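In structure tokens, one chain follows: the form predicted alone.
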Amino acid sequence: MSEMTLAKAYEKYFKIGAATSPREFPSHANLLRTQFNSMSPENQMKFGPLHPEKAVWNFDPADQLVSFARENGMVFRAHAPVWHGGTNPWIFENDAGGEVSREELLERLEEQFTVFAARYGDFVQYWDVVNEAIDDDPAKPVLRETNWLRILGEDYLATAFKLAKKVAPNVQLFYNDYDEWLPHKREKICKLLKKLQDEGAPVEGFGMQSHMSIYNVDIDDVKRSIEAFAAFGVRLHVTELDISLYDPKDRSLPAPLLTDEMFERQAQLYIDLFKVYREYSDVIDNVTTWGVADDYTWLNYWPVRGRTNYPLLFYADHRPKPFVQEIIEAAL
């Protein structure tokens, strides 16, 4: 009998995914094939990387990821064209170097979506259309101040979803955001989901990024958030799961000493989270980690460059961490 893997163990619950990029996934190919059945691109399908200049498209990195997923029978989550990051200056500039008009920006957005859908729409199952549009400050309005908002107006999210559905009618469309388990952020996300639904936006899912730390997660808040989002009738995905060993408020370098107790807290949090995800598998369809294994993680570069973190399910040598077996056995 073949070794039980995460993907196999969770077949009756949800897909197990990982975000990756062409520079790293060759070394992770075997791990991806065996432990995961869903893939996401880190940056390769964002507006800027895919369309770096007005007359230049860069399909090769995204093509590599899609080909790998297709060859290995994996589902694919696309991510994320409408974002305050991941764009190049030309997107918001007219040919004279001034700010682009609303009409021209909408034309560029529709072109981006149309080209994307023509190339990937027959394979991509899920698409984070809009990413991180909410302001973190509880005292500020719901929407983050961005070029998209300033140029297109408050209905830009609904417009983006409608454009995406027009060109990719068979792809399930998601809004994606972080800190979604925190009460003040949950409240704003719910306001936005209601606004989108009232505007007739075809938002069909919410992506719970779940960039967490051993210091800032209350499991009961995670449950309350899942229930609040599910009440809107949307499907839920965990889209960018990782658990930092550092307090997000601590941006010191050198890093504080890592202790056994910190790793134990991380393990228990992963175990508790997967228990919650199983309990809510009637509304959760996908659990994706932001990275494959600890040999490559964005948290080595953010918020402090050069501070090594160990936030994922697999060690740098691709062995599963001990708690992964407990997560597998709990599913069986």
Given for the second form:
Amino acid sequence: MSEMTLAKAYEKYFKIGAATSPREFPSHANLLRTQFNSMSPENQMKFGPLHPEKAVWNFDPADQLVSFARENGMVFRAHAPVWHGGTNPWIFENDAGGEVSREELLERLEEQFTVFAARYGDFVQYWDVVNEAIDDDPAKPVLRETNWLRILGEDYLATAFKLAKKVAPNVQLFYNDYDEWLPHKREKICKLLKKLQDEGAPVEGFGMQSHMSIYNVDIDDVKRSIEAFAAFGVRLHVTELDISLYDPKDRSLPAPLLTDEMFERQAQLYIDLFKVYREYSDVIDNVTTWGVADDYTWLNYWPVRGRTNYPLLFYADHRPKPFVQEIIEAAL
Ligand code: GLA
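Target state, the form predicted in complex with ligand GLA; input state, the form predicted alone:
Below, the chain from earlier opens the complete complex, with every other chain and molecule after it.
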């Protein structure tokens, strides 16, 4: 492996990021600071982890990530307060134990955003304000049924984006969602982006999560989605890239045996994806993997616990997988 790194090789195209958490310091610090120049918090800036109880804030884990990024000259993608996950029960409850009113939930959201922006707003460049608001079922309305939708109403995303812009005017604001290359999801994402623009929501970017599998990606679909989203004039980030070796619909245990052919398909898909990202680098500013190296990945726990996955660019011992060299050379 030459001294050239992913982050350096891709300087002229886009930032190379990883999602991480303080438990990966110092074990992953060297890999992070050499191969990556963008960082995302795995959970530490979600509503619940940051503000676990009404009167309790938990800044320390997020502070650690921000300090590391600052010290190492990395850009920072904050993620993701308004989501159906990542909240704690208190957020939707009033003091009497019933459901919080619309007014009170809006106050809590504004407080959350204001505190967040005061602490991190001068450093964070990008922020996934709303995550995964879409219902996957093509037969159902666009918006997923969540506490946010039920309590705040149909325009809750626009409200959240406007609040975020008010308190953090210099941060580029993103809507973030998964399966974005699949045609049925692409259609709903476009409907939502249109709705947000009609409502005057300051949504400036779309985050393509890109949790992929060797079984479910057609590279032409990836291109079609990039073009469809770019037509809205928003910036694009790949925010949570990983490529599972299993079929996400297959939850069997023990895990299916992994073959060389499966690893080859993963390598080829990574090579093909980076080629597409380079081709569309006029609209793509950031490519982030959901994890740093294969020694820690959420895919060991999802969609079932108990099978080991190897979805990232670096082996568990932090050496780059052989195809990374090809991805680097293709950028030079
Ligand atoms: C989604 C979320 C992320 C993370 C992953 C799984 O993609 O956006 O924040 O929770 O699931 O780890």
